[in-house]
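Given as structure tokens, the chain that follows is alone and in the form predicted on its own.
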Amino acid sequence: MSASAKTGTVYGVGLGPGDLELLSVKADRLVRGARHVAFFRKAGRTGQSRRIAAPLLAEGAIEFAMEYPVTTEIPLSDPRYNEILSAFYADCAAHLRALAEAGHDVVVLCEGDPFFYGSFMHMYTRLKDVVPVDVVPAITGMSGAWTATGMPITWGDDVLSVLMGTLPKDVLATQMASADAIVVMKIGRNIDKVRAALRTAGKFDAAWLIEYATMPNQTVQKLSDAGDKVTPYFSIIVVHGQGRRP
């Protein structure tokens, strides 16, 4: 690279939710204007963040594709895990590094907001000491999913806890008994486990299920009504608030 060229720059930018309407305008110009792509996914599949922004992607845009090398295989208490992740983490930022010292730009599509639970931060604490980082926020998947409720997440004085479903049961119930509104993120296989934690709480029957928030596909329904179905992966369940109002 000669001495004139300029770094270029590694855009972490968030989609929102699913609903391409619900993109910030710097998002949308990001997003169309991109030469190159950058965005995760499990192996074999297209990617969400992908998928939500394929509709303003230019032609001709070179797509790097992080693939997952790890996703349930492995239990996250396996000390592999992370050794797994850690190193796919540094190769992909090492990618980015890359493209964005030879003076490209690189927008990574990112779901919901870049830095709330998303795979983005891992590339953010390696490459912005080393190269411009700019990091897009978004409306989170969790906003979009009590909006879909039609009722107000808190009120007043409420406290809202957002807890993950692969924490244990226990603290999860712990959690829960003591906040007055509640998001659970993560849910997939650990449905059972975050029921069972409602339950305990007394917060199950006050709880709500929405599935593929903002999206085509969204449902809206009482976690009571769902039986024993198994939720997909982008499936939030909500406690609403019932605090201070006038």
Second form
There are 2 protein chains.
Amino acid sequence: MSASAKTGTVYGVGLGPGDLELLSVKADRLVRGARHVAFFRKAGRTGQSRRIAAPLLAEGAIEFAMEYPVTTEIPLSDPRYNEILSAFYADCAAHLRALAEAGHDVVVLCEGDPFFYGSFMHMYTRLKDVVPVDVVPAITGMSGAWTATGMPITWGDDVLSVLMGTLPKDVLATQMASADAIVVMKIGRNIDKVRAALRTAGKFDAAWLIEYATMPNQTVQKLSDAGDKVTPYFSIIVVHGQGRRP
Amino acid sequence: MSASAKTGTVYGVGLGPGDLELLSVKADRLVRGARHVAFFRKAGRTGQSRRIAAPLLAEGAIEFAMEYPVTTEIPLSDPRYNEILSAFYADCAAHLRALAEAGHDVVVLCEGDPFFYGSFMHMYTRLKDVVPVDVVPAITGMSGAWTATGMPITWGDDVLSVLMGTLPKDVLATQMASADAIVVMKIGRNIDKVRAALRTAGKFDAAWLIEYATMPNQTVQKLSDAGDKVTPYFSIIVVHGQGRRP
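Next block, the form predicted together with a further copy of the same chain, ref. the form predicted on its own:
First the chain shown before, then all remaining chains and molecules of the complex.
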């Protein structure tokens, strides 16, 4: 780091559910003005956050694609999974840190809200005590999804539970039974388990499936109408609360 | 309605947690361009959504303040509560409908996200089949709050439960005990009950209290440090999840 360079800031910028009009004013300004952008993606893919932000990126913006070394080949329970992922995050954080220490601001593009099940959290914990980090909250994917259904998600005293499709079936069913309103994320290959849990909890018929919320290819349907086709990982299931409403 | 006038649209525009930079690009444009705005407030108050939007309102914008006829004087369990509130909502909806049928677009200013425990839902259900209604999702108050703590709210498979402080203590405690991450809203005079429920669930020491998230007077502190002072209704308590993190 040169003695004269001011340390840059690493911005974790939430992009929201996908519609560019739903970026915050702050996120819109940061993304358009970014000279350095970074984003996570699966190897060989464009990346969801990169795709959302594409129309806003300045010409000549320098991109740092952080490509996941593992996805589903190694089970979560295998200790190698954590080791490989941890080393990957450390490498990415070192690169972002080096950019900031060289005086560059870096905008990390994050789908959804960065502190809500987001990948940026793994950069945040590694960088927050080392370089300036600013987290810009965003509209969550689930807000995009429940708005797309045209029905409010929660009324009065409704209890909302947010559940990951990666949880065991019995945990899902128990949580679903004790909540008024439900959001299920990380669905993808967990769809059959999620369906079974909703049935056990008596809430299958009230569930809606939203794919690509707020995006041009958005679909909204009752889960019971969705058939057996493959569901994208980023799809969301909601069950609306039925609480007090004068 | 004149034969030539095109029916206007009633926009339910989420303003987010309070910082104007966190309005969506769409909300910012709609609020700045609005000739008619409407908002809920307690009688005699400015109103939270009106206060947030004030710097953006166009000169000469026509304001419709929808003033709650009851707040806490009548218990929720009293049938008069529902009757009075229902008549109030019907009056407000009739006014918004008349504006739209006269060809005017109306922007209803909503703090937070309109479909997430929001007052606009009571207009939405009364208007959606009668005039065009467009709901603009927003950053939730809870996203503003957890971002303010500087700690991610959920990791990996964490279960997040969103609870209202108006719930009975035993319901709160049971829900708190079975969740990994917790958000409590509608606190105000329920603060002592919420504290007691957190203690019963063994989560009091992990709880944070956020007042006025994202606003200039924001405060963030451990709940255990907050003492016994009165807490605003719009304050939020969060307990962060501790799930998987490579």
